[in-house]
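In the block that follows, a single chain appears as structure tokens, in the form predicted alone.
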Amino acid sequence: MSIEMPVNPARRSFLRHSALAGGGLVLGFYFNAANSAGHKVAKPGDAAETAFRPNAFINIDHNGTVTLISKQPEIGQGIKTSLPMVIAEELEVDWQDVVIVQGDLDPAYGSQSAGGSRSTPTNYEEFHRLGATARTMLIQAAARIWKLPVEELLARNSAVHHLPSGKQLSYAKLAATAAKLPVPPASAVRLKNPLDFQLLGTRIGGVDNPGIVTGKPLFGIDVQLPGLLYATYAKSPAFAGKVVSANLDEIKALPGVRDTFIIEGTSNLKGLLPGVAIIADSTWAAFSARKRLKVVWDEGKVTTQSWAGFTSKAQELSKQPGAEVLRNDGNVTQALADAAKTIEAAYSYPFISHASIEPQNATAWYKDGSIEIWAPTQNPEAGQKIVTEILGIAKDKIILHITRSGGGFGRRLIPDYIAEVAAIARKVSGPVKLTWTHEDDLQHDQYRAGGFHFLRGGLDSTGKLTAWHNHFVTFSHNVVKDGKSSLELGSGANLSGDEFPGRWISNCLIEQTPLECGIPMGPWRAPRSNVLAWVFHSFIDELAHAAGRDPLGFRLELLGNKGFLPGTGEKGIPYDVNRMKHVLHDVAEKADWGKKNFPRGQGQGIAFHFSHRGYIAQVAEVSVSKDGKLKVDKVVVSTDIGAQIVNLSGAENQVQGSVVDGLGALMFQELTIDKGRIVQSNFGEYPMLRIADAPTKIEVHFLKTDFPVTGLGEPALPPLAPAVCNAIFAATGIRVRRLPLLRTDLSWS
């Protein structure tokens, strides 16, 4: 297995685009002879005749080579390895013969972003098309030649076979002749039985993996390009402030810096920003040039705001009625008034950073009218698209390169860092790469969003929920469009009322306030969910212990016998309860819940969610010291993501790394504001999970179903925090209702 990346053009050729006669798609890659690991690389011209590339995705060449496009950004989700093994299992190919190569920013790809967990379920059944149709051409292609009936051949370990007579040919004798088939219609093509697959569901490893370790260049901040130059860019400390004078002549005098200049930017938080750009002959130099910066700014309303402020109005907006009603079943009011019994809790959580350990780059070439970019993007066609309002050039005049991602969690989604460059390339002469310090990371991230909940729960003199009321106080923009004002909440500050338990309940209210500030929010891993998920499941399992009964048992209750549940809050996806149970009565089994005796400071907690159409169920086992130390002991998960596992190896490690992620959010992650601005500057103030603190076992059970194949990047992470939550309550009496968990005092006696 070798691994192409396009990074230097000096030393990239490119395979011209051909469109095949039948309907062929447009093929347009480049490749790194450079990284080619022994590879031939095409050249414009080579084999024009005997390459086959019958779709956008594929290229068998005359020594039997088969590169496979992965066109969604690899974040570290593995997605480059994946999807190219669904088309390399139905294509009949032997793994060692295949180059994997990130495929640019192309309209040949369809969609490229990769962010929701869709990459797998918007790809897969598509992929599998591909990679047969593939197939049935090389077939056909032996057929020709063989003057055989494509009845008597199949395809196995990158070569036609005709059992019969014990002939074979190899792909890359019949690459010429399956090259001038045209592609066969969809009646002709049959997809493998998956009791069939050899690849699918076996252990792969990322095929980045030995690059990554030998420290090749994979990411965007490796991007060297003749004559690169260096830029940083800072903005106002306080969101979206303005430049009202710098001491540009004193900066442009220090050494190594080419130029510097004020960008006026916009106040749109997603967009570009204002701020100070420094061009400098190496990253080194443009650092120090900007800790010489001096800039006057002007910092707006903004500086109003602050944490402390918002969780005063919030206090102050829950004893109102809320500002949107998303859901009003039954009489909640005269449920709660009815009740045997009234349980109430108020839960919050903090702003916080992605915290991506590659910090934002970009290196962007502006010539001609025309730009070229390199980025590490969740999102290419949006930075392409801002690119677009803020030059004012076509998108045909936009080449952009996606490089790997170290780190993304939904951060690259969010174009600013292409804006910024795309504005500085455009003042420079040459090549330029943009990097943002760690500091520009913490403090002008796209936040996971913050927020309040109020909640009342009623429940009867058999222990039966039998009402729910939930106020929550969350966080908007003022939008100004058409000249008019309104509130747009913020990227996963809003909720459904379809979310669990909402349409379970006879007698349910949900409430919505928004409360208006300046700090930019974005998608964060599994966004809503990953809080949603706490709050809601903590809260049940108060009730749960309130009602005396065992959490397990009351979920279930709770979960009932709906079936399948149409029209959810997440983008009308379906809830199928029966999938949900499943999860949970296996996880229960496979962590053996209630059959354990714990002594006091140990104890197990349950938790379950849907997102990202998976169906996860967690258990959790902690240990609390008398003086609070936490250690998480084991975790099992449960999941049913539906019918195949692609990669076994790395679906292992997005759950573990899910369970990691979601540890370290609960237990450390915080972001305070005040005056407008993130105080934390670097990880000595915003601490991540270490070794230490990670659990000692991570159990990972996969339910393979008849459903469809989804992502499993994001729903493995929003049951960890409840279940951790729900095992310290056993373990110790202490019920956590604000996070980080280092705000909550967990010692007992």
The other form holds:
Amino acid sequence: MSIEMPVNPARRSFLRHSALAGGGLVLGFYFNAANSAGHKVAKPGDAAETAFRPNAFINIDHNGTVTLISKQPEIGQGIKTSLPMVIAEELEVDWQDVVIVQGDLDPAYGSQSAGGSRSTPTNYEEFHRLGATARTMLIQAAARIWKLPVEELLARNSAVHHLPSGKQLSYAKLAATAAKLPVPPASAVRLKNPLDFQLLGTRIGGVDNPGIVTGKPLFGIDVQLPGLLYATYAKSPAFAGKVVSANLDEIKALPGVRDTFIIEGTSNLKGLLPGVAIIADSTWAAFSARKRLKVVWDEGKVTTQSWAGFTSKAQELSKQPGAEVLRNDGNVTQALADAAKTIEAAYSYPFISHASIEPQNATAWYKDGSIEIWAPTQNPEAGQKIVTEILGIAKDKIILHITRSGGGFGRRLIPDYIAEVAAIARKVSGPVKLTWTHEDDLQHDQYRAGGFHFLRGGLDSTGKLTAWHNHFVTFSHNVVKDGKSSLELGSGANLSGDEFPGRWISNCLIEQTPLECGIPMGPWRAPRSNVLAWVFHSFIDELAHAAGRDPLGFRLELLGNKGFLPGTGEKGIPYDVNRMKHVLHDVAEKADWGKKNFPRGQGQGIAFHFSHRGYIAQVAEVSVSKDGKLKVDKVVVSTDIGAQIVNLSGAENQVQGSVVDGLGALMFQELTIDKGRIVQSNFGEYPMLRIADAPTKIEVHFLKTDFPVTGLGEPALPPLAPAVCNAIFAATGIRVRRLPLLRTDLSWS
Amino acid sequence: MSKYTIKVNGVSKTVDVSADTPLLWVLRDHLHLVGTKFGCGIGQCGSCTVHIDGVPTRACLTPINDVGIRKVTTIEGLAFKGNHPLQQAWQELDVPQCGYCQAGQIMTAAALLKKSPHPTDQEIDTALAGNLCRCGTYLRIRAGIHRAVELAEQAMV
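Now that the form predicted alone has been shown, please provide the structure of the form predicted in complex with its partner chain.
Then the entire complex follows, led off by the chain already shown.
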């Protein structure tokens, strides 16, 4: 049987870049022979002089195969397809000639972290230049061969053409000549006119699709190596508990078990926590042995923490002034006293898990002070850094292969599982794969933090919003630095005083009080925004209805005519009001806002949000049966993410996925904390959205604007929850103020 | 440990494992057929769906001891050339995002099409209720199944 491996040290071949004259910083990289199925595979070992490698991302060999490096990890956001499309567009190659290879972690590629929807905006311009530079050099090569001026030549379909004579030379034939040319300065490279784009903006299928639908090994969990051993790692159910003792001798004697040992670990919730490793001949042998493992844990003080406790503490704190004032414009107290109508509401949401279907895993091979790692990671740099700390070795002793990830959603930005596999591999002879169970994943995630918002709003006699007060009770960790301890807000648990409607209301007080906890917190798709949009657009909707106004008109009036708003201070959020109004008008038109007559039990809701450089508005249409069953019939999304959609198919998939993901979190997701640990352990107790609950229709509209091209992994998610909840209110008169939705009885009569 | 011979994708394979080893791990760790995925391990996510005598089955809950002489089909063996109408439709409509659950989705959908060659959306939702897609590709999964029906019909003409 032939096993194709995503990355195989035995079959890889290092191709050192020869330092091309004027080539700048170009370090070594290699081609991985087992590449995306369905594409021709680059043959390593092409003689350096015949292959054309103008930079670390492009290789054109004498067969005409164009190999492009994907530098960012692929987690389902489609970057492995979309960024190479940008190079291919400028390079004028036929997409079917292109082979995409996932790059390892390598400084030659620049930043390789995939988070914050940043991969597209930070690479888009540069990738145009990379492709255009290579195209320019191929034209120069043809000009040299034909002794013709470059002005008479053009590149098209993987060849350079001289139209007057009908002569053409393929890139395959030009590669060797182009390889000898100096890399031209940026000033000598002309980028294509966007009107001439032929590839960008079209629908291109994911480059790994052929492998995905036929079951090829693409993911971290699929890595196979000769002599591979399998590991499981048991940590304290109460966070960061220490190992006191374990029945290691009994475990060692179990069938298939090779070794078991305690790892002391640290208290770093994002690093190597204490635990017990079991190494076995197979994953099942390791998992089976773990069921017999008995560990005495020193659970520490975290066991006093519970969601019930946090909730009552938050209620208490809400009655006091906030610990920190994030914004204080005008005089809220006076404005609320003067208001014709005031509305008060408390909103809350729980901790939730990323719950990717591929559990955390990584494979590592430690030998003679060096380590080779294969990991599904969004943040290879963070993985490398923590391994240097754990093993006490330099960066250049670490080879890190980035595999495809079975979902990311921010979870794989945190390298705890890479830290674990490194610590385990140091004690194992030969390669070892660490696989978490889904129970491990749910109970040791870097959770989306819960939170509590205590809101008051004031309306004047004309229905205008004149006062806004929010006391946000959120979560923090006690962090000790240089002997001093202080409370640090959890990742994704913060709020900016600039967050809409923070700069739009003349009397606005935004306060924040952190609750200390020992629960790990991390970025969850569209951090902060994924819940803030729900809270603020739900409350704005309450105010609109209290004012007797149309929810769209109320919002448009609130946005006003402020044009471009710079952020407040260094960490402020710049905001283009016109772009938001543009998508809001667009979505209202496309969704026939206010033009449909819904019977009771059906309705429309609207919301918008700016995050990750994207301006998004959504209208949801829902049906709620009398017994309270929700069906989202249709969601219309209007987006402004700049001047160019890179891959229309991928972009649509991201928006539809964001809507479904947002709906899943809204409807079902909730973790309970008790005794310093997570109560739920697997999908049975932590339901996820299934196909029958997916909206019947999701309509996606992209506005083409003059603004820079930005990312789409996150910004389409936040407006979904408030749009749906506002539609539920329109349909039933029931206001949802607590997540998830299943906590609210939606039945009506 | 005991020796078990099972028929996977038309080929007999012998493995030496404990009787309670789930078919999932036999496929992945011992036979290196990794298209069948480990998700939840408790039959809730459907990522490990294979066919046993044509019936969609959770490989994570099927001990090797229970497989016997029944025929096991995995995503690798769904179509000899990887060109089952569902595999074609999935590529044509660019269904996957991360792709991790898709082998399970396709195996479940393939069993549905055998029973019901022209499924309605409601039949699709019922048949695929056990397969989670964390990326939320459900709309394209529905569309992909309808497209596969068309492709299968075209192939028959």
